[in-house]
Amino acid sequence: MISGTITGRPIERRSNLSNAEFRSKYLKPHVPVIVTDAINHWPATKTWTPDFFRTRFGDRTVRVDREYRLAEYIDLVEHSSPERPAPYLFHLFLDENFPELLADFQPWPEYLTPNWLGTHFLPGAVGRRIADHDRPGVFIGGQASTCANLHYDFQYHSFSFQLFGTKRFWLYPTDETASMYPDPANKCLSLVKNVENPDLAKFPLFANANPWLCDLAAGEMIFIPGGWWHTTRMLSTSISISVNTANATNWPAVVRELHAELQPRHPVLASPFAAYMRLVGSWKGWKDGI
């Protein structure tokens, strides 16, 4: 396992966290948590291991850097190094390709809720995209596997759970946007490669960043603020999966986002469309008491 220093603001960890604290000292003003036993209920929890993948669905086909059957795939994961680290498997649909792995993670923690992705009151591709966001994604790496891209997920709430192996998370709040170089041509992600070893004559501003920093176990679950950045490396054989939640505390947020994407596309619907999504986000915070 890669250890070592790491600095920055720890990122508290509680038990036995009911929801209305959750809501009101994380959900509500934006802070990240650690929640160590929200999902000890959960079979993935026993039963999701390199081995479970490789001897029940080894030929499945999965596509990371290229494609692999999945026992293949699990092999090179299982002999990762920081030398020659595994490509990362990102966020595969687990409804499309593990549907008989659906129960393995149910009920969701109370946490997620109410979660209005899903929820289909919107016409046409952009109410089949916002839809299709809260769909559950399984992540599988080796160690020092990393995450592509500092990012941050369309200013949706992001919960991942650790089911096994160890990830190092690296968070950098939404006020320090300015220092994370977003990518001009897709503003959620930033031009930062590395964000152990980042490029500081082209970077400067990252220089200033202050991470949110973890080290999520086995059983562990992190709630990640729409809007914050983050990245993360495995620090062992690592599967989590991870989910998108909005609702009335992160919802004008969404909608300045779709906003502006829209905008430069159909800047005649883009308005009335925002104030559509604003008057449903009123009704639904209303509805749901948050």
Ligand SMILES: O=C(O)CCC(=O)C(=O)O
Given for the second form:
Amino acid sequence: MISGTITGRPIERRSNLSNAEFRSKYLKPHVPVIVTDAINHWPATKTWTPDFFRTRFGDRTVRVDREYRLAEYIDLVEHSSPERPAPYLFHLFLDENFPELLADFQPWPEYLTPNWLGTHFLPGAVGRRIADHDRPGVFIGGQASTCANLHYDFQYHSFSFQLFGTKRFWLYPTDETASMYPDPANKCLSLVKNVENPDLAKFPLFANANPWLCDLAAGEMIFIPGGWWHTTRMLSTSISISVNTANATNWPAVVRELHAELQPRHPVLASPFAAYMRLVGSWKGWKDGI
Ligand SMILES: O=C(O)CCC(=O)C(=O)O
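Starting from the form predicted on its own above, please write out the structure of the form predicted in complex with this ligand.
What follows is the whole complex; the chain from before opens it.
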């Protein structure tokens, strides 16, 4: 395992955290937290190892930077090093690629409910744009692999569950967006490619950024609030899953984000659509009582 200096604000670690306290201290005010005992009941915390994927699914094809047999990719991951980091397998939909594993991470911790993503109250392409985000994805990487892009998840909350190995997270609050240099072609992505060694001549404001940091260990869950920028680097071979949620606590921001995305393409429809979504959100929020 590699470590390296880690500077920034540590993310709080909690155990035995009630859902009521999670909602009031973290979810509603958009504060990140790690919960150390949220998924002790998942079979995946015991069985999902590199060997498990290699022996059970070795012949399956996965697309990373190119197509690999999974056994070949796992070998690459296990030989990953800072000099030759393996490419990162990022959010491969589990329902599509490993449907037989869906039972290995049930039930979800209560912190993820209510989740309005995946509920079918939105028509057409926008409904699908939203629905996909509640589908859990698996992430696999080797020592020094990185999630190359500093990004935020379209204002959705993100819950990431570490099942094997250790991964370092850098999180930046939404109000530091001006220092993140959003890509004009996709404002959820930052132009800053390496947060550990940023090009400050090109991105001088990034010097003002104040990361929140943690090394997420196997068995732990991290909550990344909607709108928070984040990126990762693996400290060892790493297997995790992640899923997005939306509810009354981030819906207004999700609607603003969707409106901004729709406006240039559908200038007439974007505002009525956003009004409809706000209305749905008020009704659902009132029903949920949070
Ligand atoms: O786990 C990672 O490497 C990245 C996770 C992520 O970007 C997310 O959950 O939104």
